[in-house]
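Consider the single chain below, provided in structure tokens and representing the form predicted alone.
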Amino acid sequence: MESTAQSFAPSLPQIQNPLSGPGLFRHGDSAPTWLVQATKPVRYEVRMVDNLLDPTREDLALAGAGERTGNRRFIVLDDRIEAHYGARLRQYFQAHGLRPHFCVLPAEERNKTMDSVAHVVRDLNEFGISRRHEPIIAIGGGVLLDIVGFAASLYRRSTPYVRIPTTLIGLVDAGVGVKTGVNFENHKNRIGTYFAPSLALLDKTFLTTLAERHLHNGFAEILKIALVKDFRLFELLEEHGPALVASRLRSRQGEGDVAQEVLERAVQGMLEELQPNLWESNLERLVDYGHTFSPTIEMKALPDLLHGEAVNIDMALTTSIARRRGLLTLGEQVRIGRVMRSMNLPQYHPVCDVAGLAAALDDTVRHRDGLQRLPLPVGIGAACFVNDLTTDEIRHALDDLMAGGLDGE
């Protein structure tokens, strides 16, 4: 019988290998090469709910469940979520029959480290969790989704999970993406994966026992995807912005129901600009509005910003360059900073200086493969990409934000 080896002889080039299926193949005629291809679909739900956890309610109960899922689970909880909801989980996992395990984590920024990603794979270990029938469930702010959904790329190369954001962040960003990451040597996710949840499940009541900075600071994307794509948006945050803060984007008597519309245009919008470029293949990204100064900011800030807040200061520096340049007009720019005033959503922080955030431009020219690829507004709504911003102007936007901001209030 004539062997496997004789079959790809050198003299048989660019013949597909019988035994291994479509899509292998041995190149050339001299060195052995071989030519992998395959793809992976991706596939996840982003479900709004209300009230998860009612124990009448099985959407927590199921998440990432199939047909032979056993009754443990294993939830990583946020601090701040162990001690407003830790008694409810429990009751709700009891309620149904379920045996949970909970590994907690600090949700601050300077908590997002390799150290915290050992701590759930040490966690998981012990654990001793079954990666095909076993959920891992991550209930937090965006800091937390982050560490657990990289922790879950990372144990044994990919473990299912589960997304539950607690902050408005999350809701409209974190959660809903595939994006995970951690901190490394002052860098804003220097070190991550894209790695998407079986489910995400969004839960607006969360927002109840949030407080009202995270509050502000979670509109601050929300209004990046105003800004960049979707007006109307823009006018539900001018005109309903400070009480959508004060209800906790829970719909008022009258109102209509401005809260559940504002949420699901910024999922929609976000949702919109990833499915179709989930790994960045594009780098040209209509989401990476703010997000080209401020990891820099963000950074050098720490603790004193949080991440929204370093996004707007990014979207104000951005703003006045796009009105300089002629892309919005004085009235709009005006708009805009009057929204941001209404959030406490700052515009200027003091680690703000030229040399720095030229440092930061060089740092995102490398991340996004040698040009500026930056995004800037164009009216309200819409946006361009520039390749051409100068040091100049930038010095001259930061002077605009020093000299009392946007509408110059």
Ligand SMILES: NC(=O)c1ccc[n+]([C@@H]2O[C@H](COP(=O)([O-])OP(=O)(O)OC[C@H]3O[C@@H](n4cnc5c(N)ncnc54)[C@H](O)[C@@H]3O)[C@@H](O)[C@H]2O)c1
Contents of the next structure:
Amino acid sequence: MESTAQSFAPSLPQIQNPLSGPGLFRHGDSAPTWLVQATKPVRYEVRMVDNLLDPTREDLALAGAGERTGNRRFIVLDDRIEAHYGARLRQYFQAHGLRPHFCVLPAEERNKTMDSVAHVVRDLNEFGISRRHEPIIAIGGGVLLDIVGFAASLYRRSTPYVRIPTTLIGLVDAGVGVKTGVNFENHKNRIGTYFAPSLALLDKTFLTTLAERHLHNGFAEILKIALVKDFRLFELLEEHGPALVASRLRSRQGEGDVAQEVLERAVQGMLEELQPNLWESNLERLVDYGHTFSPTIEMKALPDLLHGEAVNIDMALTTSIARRRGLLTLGEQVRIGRVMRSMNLPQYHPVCDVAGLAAALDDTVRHRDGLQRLPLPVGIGAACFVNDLTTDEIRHALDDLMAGGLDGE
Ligand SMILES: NC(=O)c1ccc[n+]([C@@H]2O[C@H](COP(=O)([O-])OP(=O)(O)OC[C@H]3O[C@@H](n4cnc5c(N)ncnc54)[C@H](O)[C@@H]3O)[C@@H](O)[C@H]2O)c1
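Please move on to the form predicted in complex with this ligand, as the form predicted alone is already shown.
Everything in the complex follows now, all chains and molecules, and the chain you saw is the first one.
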């Protein structure tokens, strides 16, 4: 970390504070003032690997390790990962001469709470982690990664951690960015931090055991990237979507490497948007597409709707709004609707009513510093931001969705 501190008024004589390092200055007048400035570079690697648990691979054994890391590892596991991969994980660490400690968490949206964060912190304490040399390794879905990232950012003010996503949402979204957090009093992700992992390891072979509904759920976030910035990705989903689900994104003979291309485009697109705006100082974020109404919809409908499903309802709503504004054609709207349908993604849920959606928009406006900054698709593969959405537009779009959805089928 580089840091400097200097006087607010450079015209006054500046006296170096004898207690400070170079660059920290103090005025000689009666109201001393200091200006402290620091910049902390963020740098982390997102690496795609296949068969992470193959004992001949070193990625996991070396993940987050430095010269002074011993052979202990602190690993937080999603309980489904423990059930499906617990034995292989133990064999893997044994093969590398490592001593893992597993902290297993039931990880689903309803457990995304401060209690789960406290559970991890308690275990870290008992383990007696050495925060400079022993990384926390999180293996699981988006919920687990959000909980562990948050715990890591709080534990002794920050302890390095590694993200290993095991769901599709994790691979293309929750596993690759810097946001952490948990829900609070029925508000989605109400408390959280920006805390980059030291490494993210993306292994799509974990998808083999993922329930099909969760695969569809992950495709909603991929569709989001396609709709706002990647027409080619949309075409791939249109042509191969159901086959990609059926193959669990493993490349099949004759399919070329469509699965790989879809994943790489989704991750690349996501990172292109996140990297220049890691702390979200610019509130016009393309990746907020589908995330205007959905936080409220998701929490109201819990446990009925998954995150990506709520995002999809938001995208269906805003696609209809965009079409009614002439930003995309009816033909384009129908194509989008068909892709959503082919992926089993809902376009409507009974918790959606006009008043509730208007209130959801108000809540989002508060988080976007007083403006809607609503991303709307422009054709397929581009987007714009608007600040003048009306309740009537929400009503008409909702009517469309209730009357058969974007493709009217
Ligand atoms: N931090 C971010 O930037 C970010 C981005 C997007 C989403 N999110 C968050 O991610 C969460 C959604 O994540 P999710 O969709 O991964 O849901 P999830 O974490 O609830 O996982 C879905 C289910 O799959 C199970 N599971 C995980 N991996 C498995 C595997 N390989 N095989 C079998 N079962 C497995 C989990 O135990 C869980 O029951 C939401 O809370 C959302 O807010 C965070």
